[in-house]
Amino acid sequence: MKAIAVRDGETTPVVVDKPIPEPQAGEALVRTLRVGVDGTDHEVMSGGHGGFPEGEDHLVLGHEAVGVVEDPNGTDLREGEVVVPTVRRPPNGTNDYFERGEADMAPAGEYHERGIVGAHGFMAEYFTSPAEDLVRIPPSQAEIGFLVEPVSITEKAIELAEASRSTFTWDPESAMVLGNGSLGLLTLAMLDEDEDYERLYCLGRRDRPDPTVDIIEELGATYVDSRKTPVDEVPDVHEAIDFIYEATGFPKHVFQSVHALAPNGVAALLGVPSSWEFEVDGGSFHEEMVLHNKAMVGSVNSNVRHFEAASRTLTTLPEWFLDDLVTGVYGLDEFERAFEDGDTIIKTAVQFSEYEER
């Protein structure tokens, strides 16, 4: 079968030949439909994040996948069901996090992530997975199912943010997404469907005309250009924000966000930064957190219930939004285009096969 991988010492994805994997006991064989490409894939290819499977000279990419069960192999799945795989797997047998169904809370070293660190991904014509790590989705989502994984990331982040405010009456009215990439736009659309939020903002660094700015404004949100209005100046120009979702990986945004939050506000941090030392006013940061009951939560990965929630959420997002978000789906003969960057590119995917309802 064909797979898309990055080789050790290289930074450009290539097509490789691999045998069709054979499912072990408790696993199913899945025929891949589509696999999304995101910033993490680019970080893995550049060597800035992730790692190769032990003893391997390449890593099959891809962690945002949707496929069809080809061989249930004695599991409770049925041939032809549309499924989305979760990402994390135990590195050696199992551990307490996986046994509790909390793989997303395992610390580094206690997990492998398919297509990212320690395990081959899903960017291949077929893949195998334990049945409990395959989430059934409706056939109507066969074409957009690769968005379930990124939406699940936001489902978890919002859950953690709300949990941090659960000890008192919290009535958020405003939210701001930092980052106008595909994850930021998906999150903005999700917040737009949430009746709690009356005013939405999205921060980026794009000049008009720009397709992401068009989407932001079509969703009824306000575009904030960080070159003109830094995060910590948002309250002066617009308003203090109840909920901030950080999806940039820009370290200064973490420290600026505390000054942009309204009293009792919370920020969810999802960006993965590279090392960077700079000066901050630690006293001011500390004071804002304490005297105004603010909170910050870090969030990474997600578990089965977040994937299930993400599938439900996808049914609520406007069709026009999904059409504008996905700017390209490419077959194996032109897969390189799915990895291109550009001002008109938002979300791309590689297609391995067509869905045929049975």
Second form
Protein chains: 2
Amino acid sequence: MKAIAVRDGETTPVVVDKPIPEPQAGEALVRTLRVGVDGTDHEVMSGGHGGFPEGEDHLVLGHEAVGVVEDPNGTDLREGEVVVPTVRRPPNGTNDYFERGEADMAPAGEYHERGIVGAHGFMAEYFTSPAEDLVRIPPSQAEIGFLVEPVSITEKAIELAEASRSTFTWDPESAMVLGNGSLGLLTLAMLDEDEDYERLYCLGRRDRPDPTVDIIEELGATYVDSRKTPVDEVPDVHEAIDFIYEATGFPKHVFQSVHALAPNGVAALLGVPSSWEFEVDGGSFHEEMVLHNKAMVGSVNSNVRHFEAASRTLTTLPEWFLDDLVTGVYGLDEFERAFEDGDTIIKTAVQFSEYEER
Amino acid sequence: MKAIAVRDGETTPVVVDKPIPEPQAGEALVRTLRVGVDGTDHEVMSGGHGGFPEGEDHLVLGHEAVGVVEDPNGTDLREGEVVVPTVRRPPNGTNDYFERGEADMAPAGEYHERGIVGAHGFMAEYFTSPAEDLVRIPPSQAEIGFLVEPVSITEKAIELAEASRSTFTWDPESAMVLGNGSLGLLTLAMLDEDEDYERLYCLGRRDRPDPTVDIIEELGATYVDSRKTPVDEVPDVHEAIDFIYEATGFPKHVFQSVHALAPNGVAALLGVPSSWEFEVDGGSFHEEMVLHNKAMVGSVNSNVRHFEAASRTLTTLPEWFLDDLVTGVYGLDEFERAFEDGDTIIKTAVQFSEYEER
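Having seen the form predicted alone, can you show the form predicted in complex with another copy of the chain?
Entire complex below, previous chain first.
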């Protein structure tokens, strides 16, 4: 079968030939439909995340997959069911985090991430997975099922953020997404469906005309150009924000966010930057956190519960939004296009096979 | 009656004569037993917090009070009941936060704090208060009831911290209190009674012999001298910490705490510093928050629920601890001693009258 991988020492993906994997006990064989591409894939390719599978000179990419059960192999799945795989797998046998279904809370070293670190991903014509790591979704989501994984990331982050505000009456009305990439836009659309939020903002640094700005405004949200309005000036220009979702990986936003938050607000941090020293007003940061009961929650990965919620959420997002968000789905013959970057590209996927209703 | 106040333009407290206040409808008259002194009082005296009551040239100090109902004035309190007043009051009429019993979540401008900002405190022979802001405590706590307020501060902070970890299985084993002042020590003793925590640490910067270090070690906790072991080196020297309670107001601790936290850990921030710019590795801060699902929650003030919890908690703290913590209780004739600072002084209070069991 064909797979898309990055080879040791290289930074662009190539098609490689591999044998169709054989499911072990408890695993099913899945025929891949589509696999999404996101910023993490680009970091993996550039060597920013690390770790090829043991003994391998290449890593099959892809962690946002949707497929069809080809061979249930004695598991409780059925042939033809549409499934989405979770991303983390235990590195050696299992551990407590995986046993209780909370692999997303495992610390570094206690997990592999398929397509990211230590384990091959899903960008192949077939993949195997333990049945318990395959989340059934409706056949109607066969085409957009590769969005379940990114949506699940936000499901978890919102769950954590809301929990941090659960000891008192919290009636958020405004939310701001930092970042107009595909995860930012998906999150904005999710918040738009959440009846809590009456006013939405999305931060970017693009000139109009721009398709992401169009989506932001079509969703009824306000586009905030960070070149004109830095995050910490949002309260002056617009309003203080109850919930901030950081999806840029730009660490200065974290410190600015404290001043953009309304009293009792919370910021969910999602981006993954690396070391960068700069000056901050640490005293004011600290003071604002305390005097206005503010919170910050970091969030990474997601578990089966969040995947299930994500599939339900996807059914609520407007069709036009999904159409506009997914700017390209490419077959193996032109898979390179799915990895291209550009101002008119938002979300792409590689298609490995077509879904056929039985 | 006599009251202890700070006058406009002055920074040391004096005894002033004031009329015994008359309770309005819904208010009770309370005869004051004891009022504790803490760091906030010193900040108020030095002008760090601000705001005298409207039209007044002085502020009666004190926000950690215990008293006896002298005149229930038609409220559902009874004469002779031992009560502790909450601190916040609505500035004009009332507002949503007060109406739902969450004055602790009110933003700046939406509250006065008795003895701190905008309203006279409790350091007087008598004070009045709406009955709903008076929390009944057992007569056995008449002497230590001035500790209910500081303990309630920690009740709220722990509640917020735990809520932020409530969406997954969180089994904390280690906790570290930053600060060996009276609030830090009270919190350490509370955590020692919490069976979740098997290993406790308390950070200070004092040389032995020191009474706070003695208390820390008597509680079975490890004293961490921040001059030898900065907060971010605690994982190397001791272990990564599941729960950090910041009670120093030293903002560099906030940024160091991220690196001291264990995966999925949480830091509660309590101290109130002012503006201070310094360099941080903001990238690593951000990365650690995200990749290990860490959280930070700011917490200020507390409400009736936390006062009630605090009174219950006080019954669990060992008698030797309370004896060692309270290093001095002084009558009006020597009230200045309650405001002295020194290495052998931990927690002090001013006594206004004696409790007599009926």
